[in-house]
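Below you'll find only one chain, the form predicted on its own, shown as structure tokens.
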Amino acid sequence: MGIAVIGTGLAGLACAQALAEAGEAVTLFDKSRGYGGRVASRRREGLAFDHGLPAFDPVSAETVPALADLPEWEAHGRVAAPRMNAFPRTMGEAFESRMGTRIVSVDAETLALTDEAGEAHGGFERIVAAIPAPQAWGLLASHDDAFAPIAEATYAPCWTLMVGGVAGETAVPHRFAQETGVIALLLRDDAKPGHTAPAPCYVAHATREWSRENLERDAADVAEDLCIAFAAMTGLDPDGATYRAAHRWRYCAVERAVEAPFLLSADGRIGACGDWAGADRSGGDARAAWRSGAALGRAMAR
């Protein structure tokens, strides 16, 4: 018998770390094929790209000690090398896991996982969902009123645009935020210390708006659009990119977040956490996220 931990985000990471030095057994799920839910990286074509987490805040080092030798990115906080999700993929390995599987159903009586294929995950005392509120939601909102409190959490959405081997130099500084516009920040990853790659490689993040504005478009044509504003910005063609493409962050930023820093059913026996609890934002979501798993852990250890 030993604990599933649905989510391999920084909360779920979390939360099995807190467990396993406490001796308990951990099984990670995940829907995804690679650790670290928002903390994601892309390789393609030899080029690489961190669509997801940009870097780490300055506080979130002093919250998750495994940060703390990484190199410092300018002022603007902290990355993971040779790609952000290094960091995770190091810490999930060490643990069994199931990647690719996402999880639809917890049976409240046998806490037995059912995957989408129907193919059922059983064996598990304890269950944990550290997974963005509304997927947490529609796992959990049956089994407990601990858990009604999910429903108030509220994300922000993201449109990202990755654009590698474009031709030509730009006056655009590697790390360049704006407010008005298409592309709130745009970022050269081969830029990033131990971050390296035969050619430029661009990440542009969208504006909330206009990632709300544009949320249910298809990838390919919401692509084209953030390539018009991409030249716009940087004076570059991306027609002539090696690689292009625009992936969407559903649940992005958290918008409006649960006081608690985790639930946990009456019985002790389901916990919840993420980027989406704890009334302390400082540090970021990421911050959040990592202190919510290991105050769940904590709590959940035997």
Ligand SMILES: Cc1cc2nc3c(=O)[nH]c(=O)nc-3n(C[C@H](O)[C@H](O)[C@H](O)COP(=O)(O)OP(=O)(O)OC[C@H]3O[C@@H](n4cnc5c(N)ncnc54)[C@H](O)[C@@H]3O)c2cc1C
Given for the second form:
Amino acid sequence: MGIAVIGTGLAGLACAQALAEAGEAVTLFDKSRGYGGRVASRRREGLAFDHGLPAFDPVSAETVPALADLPEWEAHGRVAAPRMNAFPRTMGEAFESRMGTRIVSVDAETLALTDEAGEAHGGFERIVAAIPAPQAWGLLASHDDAFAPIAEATYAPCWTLMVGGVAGETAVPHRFAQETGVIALLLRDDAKPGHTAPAPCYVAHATREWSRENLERDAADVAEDLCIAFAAMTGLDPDGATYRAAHRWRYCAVERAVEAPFLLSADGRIGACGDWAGADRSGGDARAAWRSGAALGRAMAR
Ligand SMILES: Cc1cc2nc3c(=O)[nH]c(=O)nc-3n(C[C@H](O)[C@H](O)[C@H](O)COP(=O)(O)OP(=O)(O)OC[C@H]3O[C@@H](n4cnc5c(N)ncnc54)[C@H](O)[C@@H]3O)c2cc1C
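Form predicted in complex with this ligand, following the form predicted on its own:
And the full complex, kicking off with our chain again.
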């Protein structure tokens, strides 16, 4: 017996850590093979990109004790090295984990989980869903009225572009945000402390508006369009890049949060947490995810 935590993003890991500190046995589940959720990194052609959360901003770092030992990237916050996903991986590997396992249903009576291959995962006495609100709603909607607020949360998407090994230098700073245009944020990942790479590695975040308008397009076509915007912004020619690809985050940033630190079923056996939850509608970011997960873990510990 023990507690199953579905989702190994910051919320799931914070929850698992709080439960483990209280002596609970935790098993992690994630549909991805890697830990971290939106704290995501990709290695290709000897290059590396943080195509999710670029850095733990100073506000997050102040409230998450586990980030204190990470190096600071100028004024932009703290970063894990050699890539951002090193932080969740170190935390996640401490737990029994069933990675590459997408949970498609939760049985509210038996607490058995079923994955997309039809395999049942049973023997748990409590369940945590630490996943984005629309996905949590899919699993928990029919279980308990306590979960009804999940339906209120909304997210903005983000298309990100990775460009590595492009020749030449640009005058654009290593972290550059702008209000207009297709690209809202440009980052030079190999400039982060401890992020060495044999060639420049850029990550660009498209604006919310552009991402929304182009949400259902093919990733290769989106990469072409974002490369044109990248070239116009930097003066660099991405046609000669070693690696270029676009990644879609359908649920990137919370636009409307739920006014609760977490949600718990009436019998206390099923809980839900994530960046969509915030006690005073302050949900919506990495800090909110951590706080929500840690608070739920403390509440469910016996
Ligand atoms: C490009 C980008 C930029 C960002 N910039 C910032 C920023 O500057 N500052 C900031 O504070 N925040 C930022 N964020 C947001 C921040 O990363 C998130 O708020 C936070 O990481 C969310 O953590 P979470 O644990 O709630 O969810 P997630 O990280 O999404 O974790 C959920 C996990 O659940 C898994 N999962 C989902 N459904 C299932 C299922 N059915 N079965 C099994 N596993 C499942 C997923 O694979 C994932 O690993 C950014 C995010 C992105 C993508």
